[in-house]
Amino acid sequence: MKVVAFLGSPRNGNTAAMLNAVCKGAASAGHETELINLTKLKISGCTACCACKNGKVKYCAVQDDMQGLYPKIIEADCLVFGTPIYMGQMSGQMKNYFDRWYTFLDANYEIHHLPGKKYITLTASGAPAEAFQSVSDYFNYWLGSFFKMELVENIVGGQLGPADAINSQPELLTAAENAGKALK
């Protein structure tokens, strides 16, 4: 199995823990994981031209590392998703790389390439893991309910304000860990 992890947090904290946990668990298990951090990568908004919906372009009409990334995603049997909550939301660099996933509708809104993937979200938050909850809602509606993915787990993390934060809660990189040691 291909096991892809999006980092949308700029520090090397607690979201990239988990993520890195997820990967350690899914590469015991023997599968091929990839680690990518989009805060070091340019990833312009959506610009709602539609391009992608016409056939004139492979992916989209914006020009920026994303083109690299939807390869990535398609060829993925596993997605996992990890982001810190940002002013109540996913940050902003997790925000632009989800809003350039337009591509994945045709013309007719049909969605292609990515019903029947599994994913994982993580989210960790400075505030106690029930204020943001609406997060991973979020997350799950699109990925699941709407693109037809199969949700193998969500892990909140809350209380982890500073960047290290995640040591005095092993228990969620265990579960992290145990989520890609569970990818079948």
Ligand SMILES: Cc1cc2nc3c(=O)[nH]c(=O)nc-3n(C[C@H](O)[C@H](O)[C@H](O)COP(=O)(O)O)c2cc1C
Second form
Amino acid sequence: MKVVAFLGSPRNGNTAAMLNAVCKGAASAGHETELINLTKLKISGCTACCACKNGKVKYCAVQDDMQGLYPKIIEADCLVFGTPIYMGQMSGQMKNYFDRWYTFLDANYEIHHLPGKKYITLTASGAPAEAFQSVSDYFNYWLGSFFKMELVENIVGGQLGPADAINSQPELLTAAENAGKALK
Ligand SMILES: Cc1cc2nc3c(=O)[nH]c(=O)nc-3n(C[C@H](O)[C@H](O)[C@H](O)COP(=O)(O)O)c2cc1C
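If the one shown is the form predicted on its own, what is the structure of the form predicted in complex with the named molecule?
Let us now look at the entire complex, which starts with that chain.
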């Protein structure tokens, strides 16, 4: 299985640690893993040109680093979304990336490439975990109900203000590693 993990945090902190733990678990189960730091790439917002709906482009008219990510998304068996909570939501870098998934809907709003793929989400917030369950719910609606992907696990990390706060909650890293290990 190919597992591709996307990091939406610009710092090497809590989300990165959990994402690495998923990859470690998946690798230990024999899966191929790749971690991509979205914040190091140039990924612009969708321009609403809708070229992806009229067959004029393969993926997207915006020529930036997202072009190189589309084949990776399409080839992956499991996609991992790791994002810090910024102002109550996923980070802007993660949202720009996700808006660019609009290409996976054709002109009739039929979905292609995504149904059946597995997904894992990880969130990290300063506030207690319960405060931002809504972000995992958002992912579950769009990835699960809408794009027909299969949820493996939502890992919701709270009380993670400082970049190294994850070290005092090793159970989150264990849960992340186990989610990767459990992939089949
Ligand atoms: C711009 C910004 C906005 C944030 N907004 C929130 C927020 O709305 N709620 C919250 O609980 N924590 C918020 N935080 C704290 C981060 O979610 C928290 O530190 C998280 O662990 C960051 O993940 P990271 O270590 O992977 O970067 C914010 C941090 C930043 C930098």
